[in-house]
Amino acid sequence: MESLTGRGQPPTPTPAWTARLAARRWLTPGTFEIALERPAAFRFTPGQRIRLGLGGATRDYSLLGPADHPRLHLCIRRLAGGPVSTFLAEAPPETTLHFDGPLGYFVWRPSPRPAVWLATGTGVAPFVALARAGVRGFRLAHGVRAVDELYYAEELRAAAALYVPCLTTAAGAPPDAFRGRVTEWAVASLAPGIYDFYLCGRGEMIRDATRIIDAGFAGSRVFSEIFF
């Protein structure tokens, strides 16, 4: 998850951590994964993110856990232009980093109702940290233009109740792929009922699936991270 803070903002205050940058590993041409060698002290909750700054430029990333790893992962879209992507792109291994947090509220609230987890892109992301702290049982879609950005897909699938690619092109989807937006599979698979929605990803799907969950699922609690 990557969402772009500081436009218009008062500047943020000297990033409290430090870190190695450890291991990057290509997930498709234009997305990656980073390890950071964690500092000792450094805890955080599944769902919750950091803020790396470089320069004048901050972007917040999700951890994708697990949480007692001794290496902090991110999943991480190269943005062109983006500064701070480019540069954990082609920085070289041993590179000091700068980051500020955990932040956020993103996380895991059991309750009695089923929880429904939509995710666009890189969104996942936090997904994949509640996963890996074993939650088990929930339903994620996954929309993404091309099979190749179902990161982390068989995972997901082994850890919930049901997974469900949302590709918008057809080419090499898999046989339980649905054509179409997560907020479309929304729509048209899920029985009337109350239910916990966590949403992350872009603002206009989250935007979509607020206005469809208040039409038709009356009751439900929604959680939401943005990200750009």
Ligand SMILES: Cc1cc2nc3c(=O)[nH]c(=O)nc-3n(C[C@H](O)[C@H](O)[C@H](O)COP(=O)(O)OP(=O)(O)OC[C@H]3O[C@@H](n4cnc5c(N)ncnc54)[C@H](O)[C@@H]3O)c2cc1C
The other form holds:
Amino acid sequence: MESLTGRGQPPTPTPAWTARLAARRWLTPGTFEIALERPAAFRFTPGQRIRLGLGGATRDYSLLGPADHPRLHLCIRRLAGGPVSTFLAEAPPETTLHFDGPLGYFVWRPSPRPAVWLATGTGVAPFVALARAGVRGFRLAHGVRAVDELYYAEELRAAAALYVPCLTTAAGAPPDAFRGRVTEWAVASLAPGIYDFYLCGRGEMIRDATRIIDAGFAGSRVFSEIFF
Ligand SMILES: Cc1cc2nc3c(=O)[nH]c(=O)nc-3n(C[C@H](O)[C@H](O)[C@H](O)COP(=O)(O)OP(=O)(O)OC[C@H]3O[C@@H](n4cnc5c(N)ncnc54)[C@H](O)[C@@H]3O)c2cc1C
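The form predicted in complex with this ligand is what I want next, because the block you gave corresponds to the form predicted alone; please supply it.
And the full complex, kicking off with our chain again.
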């Protein structure tokens, strides 16, 4: 990131870090959490991400937190044919990984406005980091395709003022689930008002949510992180 005082000079290179893969835990057949041994000097603000480098490719992953843990935790969906997520799903313990960071501005910005968090899939990861950092009082709608993709549900439910799983199918849905997309939940359930919206996940959801906010919640602030 170029500093304000550094205008006109080349940007300062982001430091490159090296870490060992310490552990992997499967959350569902398609999604896993990995832990990296944290480089002693590495610090991040909850909600930020790292950029993993692999054979010339780079991919970003949000840090789950807690921010003071000796390991760095990531929640990753394995994508068929996806080179980096597949490598991370299969790499043996002790594999050396390289990353840049911390990156991003999707961090908690306290305000008197109620916070509404909308996530799809693994886009819930930065919200886990915020909850682990002690943020409370938020309303979180998490949209997934199947009930087992409600990652960290109990932890988030305990921290939230309102936690709403959003599923388009009824199969196995918890009693507090909303039948539909997170954007449909926002339209159906949020009282008119001014909010701080935090949006993370699919670009399509963020685009749709932004339109809904513009049309129905004018004056709200919107912070977003697009995964793909
Ligand atoms: C800011 C940012 C933060 C991110 N944080 C995370 C994270 O915490 N966890 C995570 O799993 N991914 C995250 N991603 C996505 C991640 O960087 C990779 O794109 C993903 O792991 C796929 O990489 P790949 O090389 O395996 O497959 P690629 O060949 O790069 O991707 C194949 C296709 O899969 C789709 N895709 C990408 N990511 C996802 C996803 N998470 N779920 C469903 N479909 C997807 C896209 O359409 C993509 O074109 C983030 C992306 C960004 C930009």
